[in-house]
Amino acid sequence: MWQLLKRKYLLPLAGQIPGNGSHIFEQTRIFDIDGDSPYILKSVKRNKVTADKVIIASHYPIYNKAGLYTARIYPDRSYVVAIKAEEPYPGGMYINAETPSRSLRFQPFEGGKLILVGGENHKTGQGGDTTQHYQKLVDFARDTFTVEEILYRWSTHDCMTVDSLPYAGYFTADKQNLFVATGYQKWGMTNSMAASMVMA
């Protein structure tokens, strides 16, 4: 469901890109970059894309020859359960400041509102049994709402930086036409816009 929201957000942006030397190449997974302005981007299907400027905004950077981003970024996992409740959801989005973190938001669903309860984050691979994290969110939901049904559950990985600040700008100081945008600390929809404005 979250993927559908992101798609709804991204499709209008994608509609603005083609033209003036810009293109969208779907189904073209890049695994390496050669050259230096122009850059040659190599895809797994052995296709090549040539570009004067490159922004690596691939969640986890696919290119690491100079920036050592693999040593400065780690994946963090968090969880969501989607519930139907008897009482109406008050609207809005909420997140607490305490630990463990809990967030609430809603999604229109079958004439009503599906409540999304999120939290339980941990460094990927270090959280133990994942079912316990879902259960804690369910327990929180039942303490907060009169839960009728638990319809969905999923988890996500977000890139975190060692200093908690997103990386947005030159890939390295000497690469004036190669940029990176990642490490949004779970705030990708807003921080990606801020990163694009910084790089523009």
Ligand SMILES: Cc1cc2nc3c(=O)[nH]c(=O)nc-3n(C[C@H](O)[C@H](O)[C@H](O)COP(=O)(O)OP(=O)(O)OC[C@H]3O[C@@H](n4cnc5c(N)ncnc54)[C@H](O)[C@@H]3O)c2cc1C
Second form
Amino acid sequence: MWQLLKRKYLLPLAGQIPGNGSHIFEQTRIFDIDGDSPYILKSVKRNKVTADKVIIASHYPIYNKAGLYTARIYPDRSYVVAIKAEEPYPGGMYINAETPSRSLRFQPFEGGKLILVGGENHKTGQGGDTTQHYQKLVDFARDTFTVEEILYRWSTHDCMTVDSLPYAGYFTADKQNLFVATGYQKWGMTNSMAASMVMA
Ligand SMILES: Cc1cc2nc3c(=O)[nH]c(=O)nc-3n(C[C@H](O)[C@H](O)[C@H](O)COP(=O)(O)OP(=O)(O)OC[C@H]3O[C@@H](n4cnc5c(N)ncnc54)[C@H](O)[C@@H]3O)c2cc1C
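Following the display of the form predicted alone, present the structure of the form predicted together with this ligand.
Starting with the chain above, the whole complex follows.
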């Protein structure tokens, strides 16, 4: 459901972009930015993209020649397990207000629903044994549902900022046409909308 929702939301946004001098270039990983409005973005396939304005929205900023973002952002890791349960999932997405945080959502799967149980978080590299975090989610899943099978587990990194506010705006004060949008504190589907409104 989450991935489907994300696609449902992102595809029309992507559909708005081509035209009026705007393009989408897929499979174009940028490793460096040169020049100054126009900027020259260099791709690993040795292509170049030229643009008067650049917004760096690559999750962790790919450009580190200025701005000291490495010192102002740290990655935080959190975990998900996908389970099959005996009882039907009632639908919806849920997150608790307490700590440790636990969230529930679902993904359509083979005519039924997989339940995604999320939670556990720590600064990347400082969480100790990874398996204990998955185990805590499995314990929670077993307390909440009659678990038939644990089919998948994975983890993600999110960009966190030192003052807990996303960075959305000028990349540095002296560059008028270079922007950054990052540090969404795990809520990038919603905070990215606010960031684009701020920048627009
Ligand atoms: C399981 C799960 C559940 C979540 N639930 C929610 C939720 O309920 N609500 C919510 O608000 N958020 C949620 N999030 C978080 C949200 O998905 C992220 O915060 C958001 O996707 C971050 O957006 P972003 O644009 O910064 O980075 P990304 O979505 O990672 O996009 C970055 C893009 O930049 C591209 N890129 C990276 N490097 C380069 C490069 N060198 N050159 C060119 N392109 C590059 C990548 O390919 C990618 O397309 C969830 C995340 C997960 C994993």
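Between two forms, the rigid core is defined as the largest C-alpha subset superposing within 1.5 Å. Numbering follows the first chain given and starts at 1. Predicted, not measured: the structure shown is a model, and the values here were computed from it.
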*Using the rigid core as the frame, report the C-alpha movement of residue 112 between these two forms, one decimal, in Å.*
2.3
